[in-house]
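In structure tokens, one chain follows: the form predicted alone.
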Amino acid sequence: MFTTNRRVALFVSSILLLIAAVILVFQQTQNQPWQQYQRMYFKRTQQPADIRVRQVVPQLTGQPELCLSCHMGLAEISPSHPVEAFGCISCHGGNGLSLKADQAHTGLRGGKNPGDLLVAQESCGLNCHNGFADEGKNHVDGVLRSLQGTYAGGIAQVRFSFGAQSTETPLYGVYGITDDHPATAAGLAELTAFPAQSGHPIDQKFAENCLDAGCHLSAAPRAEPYFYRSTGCAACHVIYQNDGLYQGSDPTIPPDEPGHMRRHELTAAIPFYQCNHCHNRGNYSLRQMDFLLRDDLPPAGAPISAQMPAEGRRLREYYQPIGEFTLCEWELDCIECHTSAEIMGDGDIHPKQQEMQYTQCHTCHGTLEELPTVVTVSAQHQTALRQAQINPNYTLNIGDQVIITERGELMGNTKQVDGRLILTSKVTGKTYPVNPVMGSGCQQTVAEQESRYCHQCHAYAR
């Protein structure tokens, strides 16, 4: 009997944990972190739970990746990536078989940004970016050559200065880089990478407290607001808001944890703060050899008040209040004016910043004795219709008549529509007329076209 008894309580013992055991599988299974995020997500977004595993193959791969597990609420990066066609490997690396995010983001490129200038080759360039014979899709070797990447101009004007070399030319960049075939008379055939460690005091002092928090496109940014953003090319086409916060849907970015995107997009319509988050926040000063910042805007200055309305927050936040400037440059954005080859470089290893911006204003507003130089669109134009194409804010099309810069480049935001010069812009899709010089009251000299010369008259005080 008692043999019996113990038989029945042990049975049951062992039932009774069997039935624990798979209670606790079931828990671990249902209670897995990407699980856990897209309840997280269904909470944020008020939508009914749908929980598992996300699977997309992507045309370009062919491979599974599940990546959208756990990233629910990612924004697509942009109409011309899409997740269907590109998915999230081919762009970011990392396994995309693994729902563990360490085993996950094994071998991502760039950490989060698979932009920056150390795997841009192999993560935009590739069959991408670069390789072509048209140089004007090579973009990367465009970008890793140019002044915003090099700061070529920047350190040869400091060494040059404090005696560390002997000539103005640039012998040094950020990092070391070649070009076999300069196109241009001032193109530089190579940069040594910035000699931190020459032995001159002035290249330690210029390294530590200009380069390495600078703002070329290799440093990592300043963790206080305006300064938020990413390196590479995610420094202009992913856009930060001022206080670094995340506006998107995705459960695993924090959305109360400053220095992350806006929202996991690629843009090219870039406005003004996006470039303030480099330009415009003060000033390096050579005798102290460190960055003084604007003392008028946060960090080092007082908050801007929330009810401040956005035409009065633009006009204080747009350029630092010790120069002139005209309406249209406090009414437009940075890349109106600004061409990408002048931002983003032209494939040659320039010298100095004069070498690159040439737009002036005399390009869209003429002089007394010259109207604007127009072109009509042809199919020869590849990169104005290819870069009007992933704008959404204006359109370009064969048979349209757009001003041409001086180096060739068009404008193709700014057409001749009856007779008259239209600026749409890029980045609101906002008109505004374009009134020419000829037929003006103007009194300027055709010997003076530079801009400096339009600001002596047209200034526009905030």
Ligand code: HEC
Second form
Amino acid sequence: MFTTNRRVALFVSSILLLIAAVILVFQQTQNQPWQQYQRMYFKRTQQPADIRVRQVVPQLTGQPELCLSCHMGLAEISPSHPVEAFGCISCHGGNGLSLKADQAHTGLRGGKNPGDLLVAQESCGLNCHNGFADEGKNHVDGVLRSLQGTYAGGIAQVRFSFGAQSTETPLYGVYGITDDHPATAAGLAELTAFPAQSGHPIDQKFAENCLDAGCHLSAAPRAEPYFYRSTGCAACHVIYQNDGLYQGSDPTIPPDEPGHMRRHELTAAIPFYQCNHCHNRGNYSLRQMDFLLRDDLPPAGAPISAQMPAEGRRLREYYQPIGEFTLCEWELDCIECHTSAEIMGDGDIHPKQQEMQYTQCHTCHGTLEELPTVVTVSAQHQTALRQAQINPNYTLNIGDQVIITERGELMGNTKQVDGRLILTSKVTGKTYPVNPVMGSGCQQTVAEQESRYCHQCHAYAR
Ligand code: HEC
Ligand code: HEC
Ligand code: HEC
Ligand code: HEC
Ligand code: HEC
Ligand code: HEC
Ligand code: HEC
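Please show me the structure of the same protein in the form predicted in complex with this ligand, now that we have looked at it in the form predicted alone.
Expanding to the full complex; the earlier chain stays at the top.
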């Protein structure tokens, strides 16, 4: 009797213990970080919770990836890189089989940014954006050798002026870089990494004030409103708001922590303020060896973009007050006028900016004696057709008539219809007439085509 009772008691308590253990294990498995992120996601987006492991098997690799189990709600990066084909690891690296963050993130390329210049060759270049016979498609080589990356001209100018080198020909870049086959006469074969430790005082100062806290493609930005941006390819193609806040719904990215992309999105429709995270934020004073900030924008707190509607803020934010500009220079976006090769480079290491900045006012408006040059689009114009295809704001078809630059690039968003040129913004889709100088009442001197001459009569007051 006694023994039976004891046995029953023992049996009951071990069952209870087992149940308790099962509940505990169940609770723990329900409370894994990935499940918590999904709960946060469903709460934030006010959807009924549907918590389960999310697996993708991308066509390009055939290997399962569990990243989206935590990064739920992260936008597909672009229509050219669909999740079903690319997954996450083809760009980011990492370990797709783990549901633990530290294990999953082992081997991430470039930290948060696989487009950083240190890893772009591997993340973006391999089989995709490099290695073609057509130089126009080798964007990784182009960007690495571009002046926005190397700053070769600026460095040479400073070192020459302060007696640190005896020639004006660039010897150094922000980083070292080579080119086995320069395609132009001025193209350099090599730049050595900037000698910050050379012992020359100018090198040390320049490294501190300009290169490290700088606006070159490889440099981290200042952590301040207006400056927030990423590096490398993402410095232009991943948009940052002026306040640096994330607007998407991935629960792992805090929406109130400045310094994140606006959305997980690569775009070629780059708005002016993205370029201005580096350009037009202030002036570098050679004499003071220091960067002087613009004083017409709020230095702290919410940027103007958060306070004003886009229309009014544009004129204010666009350019520095010291400059003079025509209507189209602040009304249009930078990429309307500046071509892909001007911006991403043409594959050569150029010694100075003047060689790579060739769009001029007359490219679009012509002169008193000439209309702008227009060509008919044919199948050979692959770059322009590709650019139009990935941009949702304008179309380009074989047979269209568009402006061509002196280096043979098409401005695919301009179109000649019934003898009149129309420009469709690559960023907003708005259309504008492009009126020719010829036949207007313009009083320009044909030999004086630089913008400073035009601004004498066409400056726009703000
Ligand atoms: C267990 C949840 C979890 C999984 C699984 C996971 N992540 Fe993350 N990830 C996070 C969290 C949380 C962060 C926020 C920063 C941090 O805590 O590391 C993050 C940050 C990142 C970042 C930014 C890193 C940085 O340095 O700022 C990248 C890129 C990223 N994850 C990619 C991936 C990829 C690719 C995978 C799959 C291979 C993956 N993650 C799997 C939770 C996860
Ligand atoms: C085509 C390449 C590409 C693919 C594919 C891709 N990403 Fe990204 N991702 C990027 C780039 C570029 C950035 C850098 C943004 C930046 O530097 O601000 C980024 C940023 C991120 C961040 C950083 C967030 C932050 O600000 O802390 C996370 C997290 C992330 N990606 C996760 C993923 C996950 C998960 C997948 C798969 C669903 C994925 N990515 C697919 C290119 C890609
Ligand atoms: C300084 C800004 C900037 C940087 C940095 C940059 N791009 Fe671009 N990219 C542009 C602009 C501007 C365009 C052209 C958009 C237009 O006018 O249609 C473009 C277009 C492209 C296109 C589409 C058009 C084409 O020719 O196929 C690809 C692909 C591209 N970039 C890849 C890259 C890669 C890869 C990197 C990094 C190695 C990179 N970009 C870095 C500004 C930049
Ligand atoms: C990461 C910072 C950064 C971003 C973002 C950036 N630039 Fe630049 N840009 C530079 C630097 C640095 C130079 C080199 C200046 C020099 O050599 O004197 C430069 C030079 C230029 C030049 C002169 C020609 C050349 O190739 O050197 C043009 C035009 C230009 N940028 C346009 C743009 C446009 C348009 C965008 C946006 C699509 C943009 N930039 C985005 C930093 C940047
Ligand atoms: C309406 C066309 C147009 C727009 C829009 C435009 N630019 Fe320019 N940009 C030019 C022209 C033309 C020149 C050459 C000026 C000259 O002839 O003296 C130039 C020169 C430059 C230069 C080299 C000379 C210098 O002043 O440093 C840079 C860098 C530059 N632009 C960057 C930008 C950026 C960044 C934006 C957007 C914020 C932008 N541009 C918007 C037409 C434009
Ligand atoms: C990409 C082509 C393009 C380039 C390059 C360009 N413009 Fe324009 N321009 C336009 C367009 C488009 C308009 C029409 C804007 C509108 O109607 O709102 C315009 C309008 C004008 C006007 C008439 C509006 C006014 O201010 O009264 C003048 C003058 C002008 N541009 C001068 C210039 C000067 C000077 C430059 C060089 C700094 C230049 N443009 C470079 C496209 C261009
Ligand atoms: C000495 C003054 C002067 C200079 C310098 C000048 N312009 Fe003009 N421009 C004018 C006048 C005046 C008009 C006629 C305005 C009108 O009809 O409303 C005009 C008209 C134009 C128009 C036609 C605008 C339209 O909407 O029909 C364009 C485009 C233009 N100029 C571009 C330029 C460019 C580019 C330069 C520099 C290479 C330049 N101008 C230099 C005075 C000048």
